[in-house]
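Here we start with a single chain on its own, the form predicted alone, put down as structure tokens.
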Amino acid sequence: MKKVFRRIAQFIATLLLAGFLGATLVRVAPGFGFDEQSLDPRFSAASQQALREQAQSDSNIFVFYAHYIGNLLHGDLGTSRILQRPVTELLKERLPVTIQTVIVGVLGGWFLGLGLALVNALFRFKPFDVFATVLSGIFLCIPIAALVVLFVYEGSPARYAVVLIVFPKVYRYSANLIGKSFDQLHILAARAKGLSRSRVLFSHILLPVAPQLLALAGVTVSLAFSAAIPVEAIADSPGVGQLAWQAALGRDLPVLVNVTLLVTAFTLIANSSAELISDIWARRA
């Protein structure tokens, strides 16, 4: 019970923490407290002047945090200066957008990685070796940018480019476990007697291996959360990205402190998910 309890302390003090960085980081960028609305002239100087007393109330970030935090306590998340809606009703549209992309990432990245890792460890065909890891050191080369750039231009979704950012961490962390398990005294035994390699892969490598592989589950979500949100930025996809991609750009901070701590929670919440699961795992085993 006490280790429940520390894990939600360290939860909620994590996203305390990444929540005043964040908004730390809008209040010193350069530009801030100064609204291109002011400069229109079809804005009065009562609405300037309002403007400028708004702008004001948020040079002390002590003081806005602490405004936040006791908002947030209410299930207020504030109000965007730029779009004028409620943080609430914004992320409600946009946030299964984002969903959907990491859910596409995810499921697309491990079925090329673990697929592409098992077929190398069945077949142990060098040629095909050097492929995989080639392809997969290219896609880790490539900048989220290009990628996304290049999904645009012919004319795809912009979300299967998440799929390629998470497919060479998978396979190459996959490729070596996998391949340091055949080398075991207990896998050549079994080989030795007769067993075939695919069944020495499914019944005595991969089950042993099944809590490092959801350890990595954990990372490849959080990984492409955070890469869907650049990918989103780029594409004008209309999910949190490009939110938070038109927040950076107004300095928009009371949208960007939620999408930091959205950000947060979410990485927090998959590491500690697949933590538990390999946990649980390694206990029945």
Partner chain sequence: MRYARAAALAVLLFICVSCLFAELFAPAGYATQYRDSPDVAPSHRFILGTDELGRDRFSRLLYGGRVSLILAPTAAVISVLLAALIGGVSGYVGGWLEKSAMTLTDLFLSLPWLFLLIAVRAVMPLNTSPEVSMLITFSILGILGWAATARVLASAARDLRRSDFVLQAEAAGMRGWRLFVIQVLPNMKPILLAQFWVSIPIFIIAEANLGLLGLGVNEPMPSLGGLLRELENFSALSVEPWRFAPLILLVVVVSAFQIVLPEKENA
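Numbering follows the first chain given and starts at 1. All values reported here derive from a predicted model rather than from experimental measurement. For the two forms, the rigid core is made up of the largest set of C-alpha atoms that agree within 1.5 Å on superposition. Compared with the form predicted in complex with the partner chain:
With the core superposed, residue 261 shows a C-alpha displacement below 2 Å between these two forms.
Output the form predicted in complex with the partner chain next; the form predicted alone has already been displayed.
Excluded here are partners and other molecules; the one chain stands alone.
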């Protein structure tokens, strides 16, 4: 229980720190404190004065941080400069698309990566090992954006490109982990006593390495979120990745920083959950 509270405290501290970093990015960006509305002749002198006062109060960095974090805690993520809509509304609309991409990418990548690693460990067939290693090596060398272009060119759903970005990491890590486990003395002794490779793999290897594999699961979530940007930007899919890309091109920093913060929160939750489960698992084992 103590560990859970420590993780929650760590999570909040990291998120706050990320919030400060995000606020600093917005604050130091060229053009901060300048509002196009102040040039609009339709605004009255009083409105323009209010805008100037708002900008002046935000020019004090500590006041700015307080405003930013206060608004964040009230769920106010600001308004998009390009789309002229509240960021919260935009995120509500777009998050499901991205989460779907991430789920497809992570599950598909794990199915393919772990599946190949298990087949490799069970049959120890050299050509298959070479094939899987070369295949994972190729996908490690292709930028995700180029992979998405190839998917779109072929007319395949672009979100499947995320599978091919997650798979090499999972394959290489799990194949390495399982391969090393087979060399352990107690495994060699079990094999010498006549236990089949499949029995050894499923009863004596997979359970002990599960915590390490779970830790990798958290990392793959972060990887899949990153991959969502090119997938959605190039394939014109209306998700958070596309929103972040449009915000970057249009220097819409409130959107960009809040989207990054949100994605960080998601990846932190995924990482912390994976680590917690792996801790509990390791203790029970």
